[in-house]
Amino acid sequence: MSTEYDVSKQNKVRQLREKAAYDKDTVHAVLDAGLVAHVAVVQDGDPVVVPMLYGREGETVFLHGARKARVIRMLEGTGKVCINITLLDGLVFARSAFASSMNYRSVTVFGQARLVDELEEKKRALHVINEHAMPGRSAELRESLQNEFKMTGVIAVDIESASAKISDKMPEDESCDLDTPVWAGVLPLESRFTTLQPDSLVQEGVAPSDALRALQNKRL
C-alpha cells in the first residue's frame, strides 16, 4: 500500500511548494490534531463552506450533523467534496509586511461523499467522531437512543487525494532588509484545552474521569 497520496492537478500545492507534504502520516497527523473541518460543496452553482465535527478512521473522514440539516442534505446529493483543517501555530514577524506570515499546519482532502444510513455503520462512525473529540468519553455515557441515531446525520468521505502544507519557520527576509532596525521573530500560538469546569447539577461526590482529566492542558 502506498504511503503517499498521488500528486495531481487536484491536490498539488502550487504556492510555497517547499512547504507541501503528500505522505499519509503527515496528512493524518493534522487531521487527528484538528477538531473542526471546513467542508466545501457546490449548491445550485454557488459555493458553500460549512464547519463540521469529524473523525478519521483509516482513509475515511466521517462528518457529523443533524440529519435534517441543509449541509447533510447537500452532501447526500453531491459528488466530490473538499475538506480543509487548519491549525494556526504562530505569527511570523519579518522586517517587511511582504515577508511577514504565519506558522500553521493545514490539510486539504478531496473525496466522494456518501450518507451513512445503515445503523451499525452509523454507530461505528459516531463512535469514531466522539472519540476523536473526546477520547475515552464514549465508555462513560449511556447508550444512544434509537431516536437520537435517527436525528443524527453522518457523511462518510473516502479520501481520494490530499495534501498537507506545513509552515514552522523563522522570518525569511530579503537580504536588503536585514539591516533594518526592526525586531523580527515568531510569536507562537498554542491551541490547548484548559481546566474542566463542572456544571451546577453534577451530583455530589462525582468527579471527572481519568479520560477527562487527561484532556486538561492538552495541546492540539
The other form holds:
2 protein chains.
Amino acid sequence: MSTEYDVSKQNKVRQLREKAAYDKDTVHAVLDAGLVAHVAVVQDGDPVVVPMLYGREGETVFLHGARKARVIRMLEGTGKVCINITLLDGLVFARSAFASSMNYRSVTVFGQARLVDELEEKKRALHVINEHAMPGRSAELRESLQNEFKMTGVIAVDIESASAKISDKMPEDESCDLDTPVWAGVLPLESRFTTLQPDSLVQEGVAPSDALRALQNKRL
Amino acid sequence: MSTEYDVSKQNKVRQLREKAAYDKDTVHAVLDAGLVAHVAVVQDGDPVVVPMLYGREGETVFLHGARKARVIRMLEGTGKVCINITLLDGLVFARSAFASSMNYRSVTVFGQARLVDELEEKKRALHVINEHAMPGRSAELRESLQNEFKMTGVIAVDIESASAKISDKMPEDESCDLDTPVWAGVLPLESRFTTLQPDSLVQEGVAPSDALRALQNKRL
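Please give the other form, namely the form predicted in complex with another copy of the chain, since only the form predicted on its own has been shown so far.
Everything in the complex follows now, all chains and molecules, and the chain you saw is the first one.
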C-alpha cells in the first residue's frame, strides 16, 4: 500500500510548498490530533461549511449528526466533500506585518460522501467517532439502543486525496528589518482540557475513570 | 439599523434550535473571539474549504493571503462564500453515547466575495486583519511597503446572512439513565497563549511590548 497520497490538481499545495506533506503518516497524525472537522459541500450550487465531530479509521473519515439534520441530508445527497482540520499552534510576530504569520497543523481531505446505513458498519463508525473525542468512554457506557442508532446519521468519506500543511517556525524577516528595535518571536497557543466538572446527578462515590483523568491531561 | 439577521432558508438553524442566535451582537462576539475562519467556496462545481486568518469591521469580514494564492484567486472568481468559525469549549460526557456532545461557540456567515483592490481600502482591511490576531502590533511595526501591498490579496465578504449556535451546558440524560453508576459532566477545553519565545535576533534590551504581554494573558 502506498505511504503517500498522489499529488493532483486537487490536493497540490501551491503556496509555501516547503510546508506541504503528502505522506499518510503526517496526514493521519493531524487528523488524529484534531477534534472538529470543517466539512464543506455544495448545495444548490452554493458552498456550505459545517463544523462536525469525526473519527478516522484507516483511509476513511466518519462523520455523524442527527439523522434528520440538514448536514446529514446534504452529505447524503451531495457526492464530493472537502474537509479541513486546522490546529492553530501560535502567532509568529515578525518585524513587519508582511512577514508575520502563524504556526499551525492543517489537513485537507477530498472524497466522496456515503451514508452508512448497514447496522454493523454504523455501529463501528460511531464507536470510532466516540472513541476519537472521548477515548475509553465507550466501555463505560451502556450499549446504544436501536432507536438511538436510527436517530443518528453516519457519513463515511473515503479519502481520495489529501495534503497536510505544517508550520512551526520563528519569524523569517527580511535582512533590512533586522536592525529594528522591536520584539520578534512566537507566542505559542495551547489547547488543553482543564478540570472535570461533574453534573449535579453523579452518584455518591462515583469518580471519573482513569480514561477521563488521562484525557484531562492531554494536549491537542 | 436592524440588530438581527433575517432568518432565511440559508442561515436558519434546524437542529437544536434552542441554541441558535441571529442577533448581531452574538454573531459579532464569536467572530471577534476566533482566530481561524474556515472559508468554503465552489470551484469547478466541487467544494473547497480553506483555513484563513480574518478580521471583522462592521458587517464585513476581511480575508487575506498571497495575491497569487489559489484561495485568493478562487475567492476573486467565485461570488458566494460560506464562512464558519467554531471555538470548541468542552466535551459533554453524558450517561449514554447518544446524549454525549460538546460545548462550543460557532458562527456561520454567508456573503459575496469581492477582491479589495483600491489601496486605501486594502490598507484599512489589512489593518483590521492584523489587529484582530495581533492587537496593538501595527503601531510597533514599520509601514508596509508598496510592494508588500501588491503581493497581498485581500477579500471582503459583506455579511448577507449569518447565525450563531452556542452550547454551554451540562449533560441532558434520559431519566432512565440517571441511576447508572457512571461519572457524567463536562470537561472544559481552553485555548490559551503560553510564554512568548523571542527569536535569536531580538536586540539587547528590547522586551515584549505591553500589548504583547496583554495578549499573552488572553483566553480565546
